[in-house]
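As structure tokens, one chain now follows by itself in the form predicted on its own.
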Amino acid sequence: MQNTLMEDRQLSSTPKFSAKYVPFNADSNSTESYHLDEIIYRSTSGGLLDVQHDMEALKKFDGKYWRSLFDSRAGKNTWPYGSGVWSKKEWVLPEIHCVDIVSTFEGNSNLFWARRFGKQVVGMNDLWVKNCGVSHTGSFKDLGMTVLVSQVNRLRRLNKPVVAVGCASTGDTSAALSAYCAMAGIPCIVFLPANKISMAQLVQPIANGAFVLSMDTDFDGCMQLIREVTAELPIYLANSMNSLRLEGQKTAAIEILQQFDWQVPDWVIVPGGNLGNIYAFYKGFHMCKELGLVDKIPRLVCAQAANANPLYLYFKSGWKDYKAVKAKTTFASAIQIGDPVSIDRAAYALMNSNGIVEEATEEELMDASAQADSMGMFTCPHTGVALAALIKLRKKGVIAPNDKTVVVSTAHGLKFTQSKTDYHSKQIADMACRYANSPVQVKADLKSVMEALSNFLQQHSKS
């Protein structure tokens, strides 16, 4: 705590950093803005809001200063700067007091060289995986929730009318929100689509003490209801239309640059559902470029499940014809969204990063995930979507063998054990499950065991 106070005093002698809500992608003549302490989710025109930082104040310090500051905090135990999110506090929520911050020191997730998968599956030398699923609740959603719940903590201390925080969720959002609310002692309300999320995901908000409503609809139906409810009751909306979450999520992009010693990769591939994350990555990379930490940004790829692919169809139309779709069931349940809130944000990010969109069928994503698992990566289905997109882009020659490429893994594979079990037991209808690895049933005697082992060793001696 002493180090925190010293750093607060040091920052107090520098220009005052600030941020505000503005309409997303507003005209340069727009004067509409709101203080972050206001409870507001949409602009007067009904569009999304964005958090805009005082860039002139931030630019009083050069890129070398910011790189040194962020690097000096990384992985330390100084509150709250040891968090991968709050180590960039001046770029996230510059005006929040440290006592209001609710954190598990999220972020700082490992970026590992996927050497074997890269060489054997896609013929690449420089493939990396940003393992955002290695976090407190097992997904990247923690990065955004620490920011949102910290701001709610501040609002309640300021006696703003917030009695609870609510979200619609396909699993990971509710897990993260309920955990951070539980740490802060703030009531949490969750709307879930019945029978559409894994048991491992359902148990998290329940165990965290949230009030869970299971509804006979899909995510889009839950989202519509939570928006109507939060318009009527003093319940703070925590879904990604709330731009505070993106401020935390963008720090994963900054972390990637840090972990590469501020060298910019060629490509970053992100699974996309409600599409806030692809914009958050763009925002993090762009902010680093604008403030002089790097001189370019990577090309972004948004990977969608073919069963929930409105952004892919929009991209294929040349960004001319967007239509929401009715999302079909996908093993990548967290991105089973047909009418994404952040469609405009995602299109903006991709157009401004020379980015592209690729899709993956159910068989492609499950096969890609199984291949990765067999090489020790143990991926969630959403990461399978991103890996399948990578495989397709390599086959098309869009991504070159020597391109430095990062695949963002968004959740922990242990949340999706049922789908993995079904795959390896070949219980998925109309799917070949080409990389299934079923247990071999043998009698409990030495002869049977030796025969099975002999067959196994002979097969591997030939490979």
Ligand SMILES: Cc1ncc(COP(=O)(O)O)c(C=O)c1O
Second form
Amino acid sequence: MQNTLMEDRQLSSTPKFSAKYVPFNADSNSTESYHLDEIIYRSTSGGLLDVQHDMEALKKFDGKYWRSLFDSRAGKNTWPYGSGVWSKKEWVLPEIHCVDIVSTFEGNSNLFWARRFGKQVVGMNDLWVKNCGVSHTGSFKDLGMTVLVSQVNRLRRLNKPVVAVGCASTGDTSAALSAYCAMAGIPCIVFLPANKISMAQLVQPIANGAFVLSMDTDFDGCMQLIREVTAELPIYLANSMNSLRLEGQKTAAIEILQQFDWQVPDWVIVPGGNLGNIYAFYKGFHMCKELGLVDKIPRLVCAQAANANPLYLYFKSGWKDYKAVKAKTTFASAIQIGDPVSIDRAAYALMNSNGIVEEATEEELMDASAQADSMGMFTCPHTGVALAALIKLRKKGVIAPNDKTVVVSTAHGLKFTQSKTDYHSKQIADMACRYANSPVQVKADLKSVMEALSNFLQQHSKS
Ligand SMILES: Cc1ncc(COP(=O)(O)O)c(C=O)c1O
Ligand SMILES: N[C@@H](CCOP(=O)(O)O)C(=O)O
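Since the structure above is the form predicted on its own, I would like to see how the form predicted in complex with the ligand looks, so please show that one next.
Let us now look at the entire complex, which starts with that chain.
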């Protein structure tokens, strides 16, 4: 606590940083803006909002200052700066008081060299995985939720009308929201599409004491309902339509640069569903460039499941023709979304990063995930989508063998064991499950065990 007070004093002697809501991608004449203490999710024209920082105040410090400030906080336990998100507090929610912050010291996830997968599967020597699923609730959603729930904590202290916080979810948003709300003692409501999320995801909000409504619809149906409900009742909306979330999520991009000692990768591949995260990555990279921490940004790839691919189709039309789709069932269930809220943010991020969109079939994503697992990872199917996209882009020659490339792993594989079990027991219709590794049934006697081992060792002496 001592350190916190010292840091607070230091910051109060520096220029005051601030942020406000503005319409997303507003034209330069727009004067529309809102204080972050207002409860608002859409601009007057009905468009998305964005959190705009006072860049002039931030620019009073050069890139070197910000790099060393962020580096000095990494991995420490000083409240709240030991969090990977709050270590960038001045760029996230500059005005929130430290006592209002609700944090599990999220972020600071490992970025590892995927050496064997890189070499053997895609012929690359500089392939990295940013492990955002190694996190308090097992997905990258914690990065955004610490920011949103902290702001709600502040709003409630200011006696603003927030009785509960609510979201629609394919599993990970609800897990993160319920955990952070439970930590702060704030009532939490989640709308889930019945039978469309994994058991491990479903049990998270239940265990964290959320009010769970399971509905006979898909994610898009739940999203529509939560939007209507939060317009009527004093329930604060926690989906990424609420631009506060993206302020936390963008810190993963800053963290990647920091972990590379401020070297910029050539490519970053992110699986996309409701499409807030791809914009959050763009925003984090862009801010680092604008404030002089780096001199360029990576090219972004958004990877979608072919069964839920509205952004891919939009990209293929040369960004001319956008239509929502009816998302079909996919093993990448957390991105089974046909009408993404942040479609405009995603298109903007990709157009401004010379980015591309790739898609993966069910077989491609499950095979890529299984191959990665066989090389020591334990990937969720969404990470499988991103890896399958990488494999395709390498085959097409779009990504070169020496390109420094980061695949963003968005959730922990342990949330998705059922699909792995089905794959490895070859229980999936119309799928060869080429990398399945089924357990060998053997009698519990030495002779049978020795026979099985001898077969195994023979195979391996040949390989
Ligand atoms: C595990 C996982 N990966 C990827 C995504 C896609 O993120 P976004 O909705 O921000 O595109 C989600 C949620 O949608 C998710 O839960
Ligand atoms: N995958 C998400 C879908 C909702 O996305 P959000 O970022 O808009 O909350 C989930 O886990 O619910």
